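First comes one chain, alone, set out as structure tokens in the form predicted on its own.
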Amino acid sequence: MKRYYLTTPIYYVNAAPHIGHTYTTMVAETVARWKRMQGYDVVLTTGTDEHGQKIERAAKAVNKTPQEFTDLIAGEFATAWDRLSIRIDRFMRTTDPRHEKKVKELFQACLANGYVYKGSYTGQYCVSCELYVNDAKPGDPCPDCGRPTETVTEENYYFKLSAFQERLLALYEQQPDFVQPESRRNEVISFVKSGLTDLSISRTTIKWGIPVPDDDKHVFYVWFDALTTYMSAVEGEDRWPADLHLIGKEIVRFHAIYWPAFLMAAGWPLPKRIFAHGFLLFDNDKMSKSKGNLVRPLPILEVIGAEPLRYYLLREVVFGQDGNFSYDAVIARYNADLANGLGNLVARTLSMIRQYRDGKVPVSAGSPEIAGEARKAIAAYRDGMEVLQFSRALEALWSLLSLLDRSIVQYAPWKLIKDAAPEAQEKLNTILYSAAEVIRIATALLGPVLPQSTAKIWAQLGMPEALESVTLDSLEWGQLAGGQAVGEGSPVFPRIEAGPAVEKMFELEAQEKARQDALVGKAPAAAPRSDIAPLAETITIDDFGKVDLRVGLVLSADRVKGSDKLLHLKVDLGEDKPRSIVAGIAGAYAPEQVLGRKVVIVANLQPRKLRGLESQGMIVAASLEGGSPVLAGFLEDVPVGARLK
């Protein structure tokens, strides 16, 4: 049987896994399903980096070892990759032994080839991005993060990386799908052809890594020691070279220059291809720990399920590009072609056999133009995949569902059912064939995408084989038997009240966001600390009850124009259209941070403008002397449009 390996990064352990991490491990297991499809045997490698200065600081703060810290945070990615149905076949750790050995064996192929030195080094470091900052000042930023840069003095082995530009120029140039998409490749090669310094692959000021042989007072340095990641989780499998590495743009230049030339040094195969794809966006903005802006995978399968975020991010991205993401866009691509679309046309199809054919396919060859249609699907939807544009592959499926929810329209079986005429009888069979037939086809195609899903229409198609037993070299039309009984159609995407979900996810991803954070030691903000303002004097129950108090949600949230002091926010109070509302905020919050937060609103306030912007209310925060204002919220689930009390 032809074999296929692929990777996905090998994830750093400093925090649990966010969408971004979703996005790369949820494509490559689609891959590897996809490839089944064509009869090869898949491994699919994922994993956890977990060495580092950083991961020692981290655990420190937690009172944990090193060793505890990463157990607990590689347990987070394993327990997420089962619970959103993804399936991994080998999720190597770096501290792992197994591990430990390759990493030791590909230096010592190295160094015994001439290309590993000893030598020493003082300059800028960043602890974070676990790189030194060349031509950097004493306390100078980090370049890629903005943190601080620390000054160190150490021994170090160094890699002789120096010495293979022309051999990696010269691998770029014969094998020009080596690196993907040719934007990436792009810039590796100008990266190579600018010149290649010697590179540090140990460090003697941190403890918790892997020892380099001979030497205990070094460890290896995070790149030469997690790459090696991808050999050490299939070691004596006889799986190397990797077919595909699945990987982000940031990390391009480690995969693409670096390790090769690892391996070119040690005299070891080279993977066959790594594709980069581009930064998932969160409502346009980049996603970071420090915006306070991160997704997290998880409260999205409670309110949705896993396959409906897997549909979304490979129909509305379009790999290798950078791609936005959305509660709302989630929702709104979910109904539009999972729940009307799919589900509808499988309900609809499945009640008219049944109802107008006794449950049972009728015996037909099917529209010859749906037919033709049907043909071009697949071969659009195989020749899209195979380049890794999932986008454009499903664009083509749904193209061809769309088609045939208007040729149901045309025939209009309903109104063939109640004219006995032959004719009308025969059109009848040929509509309910085609439509039953193009699910089929479009349900064998879809199975590496919406696995559950599908195996669900499946079985309602009363199809006799197992789904995962097609082929895509048997997938033609006509496969259909005509008096195959059909199941029962239960409706497979349920369609989902946007509102309701799109709060109920930011109030999950807010829980999951505290959870994460204790799980690395990182503290709730507190309200600053300020002397008490005085009482005001004393009011009647009817002065207070002239001001009505709102639960409110909001929606959105951008800095005013020209202040520094003010965001304009557009709040939910259950009512037919958002209020427009002007707070004095903004020093104390950015605008992502009170992005789907339940606050207090005056709602019966004066509208008054501000800066040109209306204010249909006051937002209530706690105004401590000296501080920043602290919103006002609540610990239990309260409903949009509620009044305090």
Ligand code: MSP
Contents of the next structure:
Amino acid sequence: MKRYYLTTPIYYVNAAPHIGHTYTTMVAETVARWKRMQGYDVVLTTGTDEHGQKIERAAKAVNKTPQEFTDLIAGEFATAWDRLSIRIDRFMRTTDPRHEKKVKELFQACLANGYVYKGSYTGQYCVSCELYVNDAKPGDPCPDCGRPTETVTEENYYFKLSAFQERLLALYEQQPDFVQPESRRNEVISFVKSGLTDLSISRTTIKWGIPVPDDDKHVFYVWFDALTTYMSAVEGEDRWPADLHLIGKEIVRFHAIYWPAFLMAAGWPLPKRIFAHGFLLFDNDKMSKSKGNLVRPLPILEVIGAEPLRYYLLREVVFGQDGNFSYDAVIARYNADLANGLGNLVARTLSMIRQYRDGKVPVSAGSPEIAGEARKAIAAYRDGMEVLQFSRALEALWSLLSLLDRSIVQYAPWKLIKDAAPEAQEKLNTILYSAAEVIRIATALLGPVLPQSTAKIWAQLGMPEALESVTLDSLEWGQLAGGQAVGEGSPVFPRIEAGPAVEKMFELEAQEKARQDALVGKAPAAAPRSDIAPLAETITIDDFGKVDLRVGLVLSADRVKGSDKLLHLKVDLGEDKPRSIVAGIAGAYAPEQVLGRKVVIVANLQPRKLRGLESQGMIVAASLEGGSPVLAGFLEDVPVGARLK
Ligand code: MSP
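After the form predicted on its own, can we look at the form predicted together with this ligand?
Now the full complex is given, and it begins with the chain already shown.
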């Protein structure tokens, strides 16, 4: 039997599954089903990327061992795919002992062939986060905690990536479809042409990882470990090389450069094809954890089911390009194409067959015109699916459905039934047969995209064999048997009322976010409020360093004559003499309420005059638009003059 092996990336366990992961995984599973329909014995793998310092730390934050933590999140992924009816054949985790064994084998093969050496690695390291900051220069701050990084040198194992420049370029040349789409291929080629530097593949600063054989001070670092799951997932099954790695565009370099280089170094076969798709945006905005606008799949599943989502992702997004996601758009697509389109055609056709032909598909060859269009649609659908242009494939099929719709109106079966003439009855047979046959063909072709709903339609058509047993090559016009009794059934795609469904999805999404945040030990964020001022422009640590904030003690406080807003304060900052500060806090604080308080003062602000009084600094207070200021203070005692940074 022909075999086909395809993969999704293995997902990091620092977040539970969101719509981006779901996208790749749903697409991959559609391809797996499509290949099965062509008679292939298919294996689809996914999994989780579980090593590294960040995971170790995340586990600690929720009082779990790294293994307990990764078990929990890997479980979230496996459960999500299961609930979304995504059939995964092998789920590989980087903490699996079979994987560990494979990574070590890859390393040893690379070492034996002279492509690994020990060298010293110098990078910017954040002592507080215990992490290297990639691409940082000496003195740069840590992006996580903002503290300055330190230049640290450690001994590492290096992979001789630089030795593969020519071989990689030859690979892209000889196998033009190795990296797709074309835009990504070009990006990869120009990257390789610009020169490759050797790659550090181990760390001594990390504990949570796969130890390097015979040198377990070191653990393997990220990609050497992660990419090897593609092999360990099918170890002992004689499945390697993979036919297709489906990935997002942000990890194309690792897949198209590092991975083939590692394999060439080991002398192992290369995967056949890498396809990098685009990113999903939410309401046209980049999704990210920090923005808090990640969309999770389970709320969508609960409100409208997994198939409307899957259909949307395949139909609406041009595979390879970025695409937008919004709850409204998913429902709009569903109502237009599935409820009003396919679903309505099925319901009308079956009801006419029941009413006019006693529930039996009439005997007829069907309309030659519709048959011709159906043949073209099969071919176009096939071509589209083969090159992973799902939206094109689906479009071709929906053109056939609208042709059928128009033909039904032209034939007007409701008139023909009233005409006893044999030609009229023959015409009625022709259109009813054609309609049922188009539905059968469309249903069979859509099996990989809408597995559950097509199975229902299949049963309603009264098809004797199982839908999965239909192979693509055997699908031809005219196979529907005249005389076949159609089954019963309710609408397969009931209309969804957008307003309440969208509202419900937002509500469940907020709950799901809170649940997932709790899993990874994050306190729920306060709900965004409209009266909170938008975030100011990003500044560097140096910009911040220019602001000198000091702890001050309020020695005296008086109302400013003629103003009900201002207090005149004398504040001790530990300098020779107290500062004179005019503060707009009189509406919120009486003079005696601030007397003797420790406050925060912007101490290097240019002095200015207010109501004839010099103000030599500004007092720091929290305030909402239109609300009263609340002075910043300290829970513990602090010395006067201490700087805040
Ligand atoms: N662990 C690495 C991959 C190792 S593969 C050997 C990783 N993990 S990840 O959790 O960040 O997942 C990245 C993948 O998730 C992307 O390549 C893509 O498949 C999918 N997506 C994540 N966010 C996405 C969008 N917003 N849109 C579409 N897919 C995205 O990188």
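Nothing here was measured: the structure is a model prediction, and the numbers come from that model. Residue numbers count along the first chain shown, from 1. Here, rigid core means the biggest group of C-alpha atoms that superpose within 1.5 Å across both forms.
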Is F544 one of the residues whose C-alpha moves 2 Å or more between these two forms after the core fit? yes
Would the C-alpha of P491 be classed as shifted by 2 Å or more between these two forms after rigid-core alignment? no
After superposing the rigid core, is the C-alpha displacement of G39 2 Å or more between these two forms? no
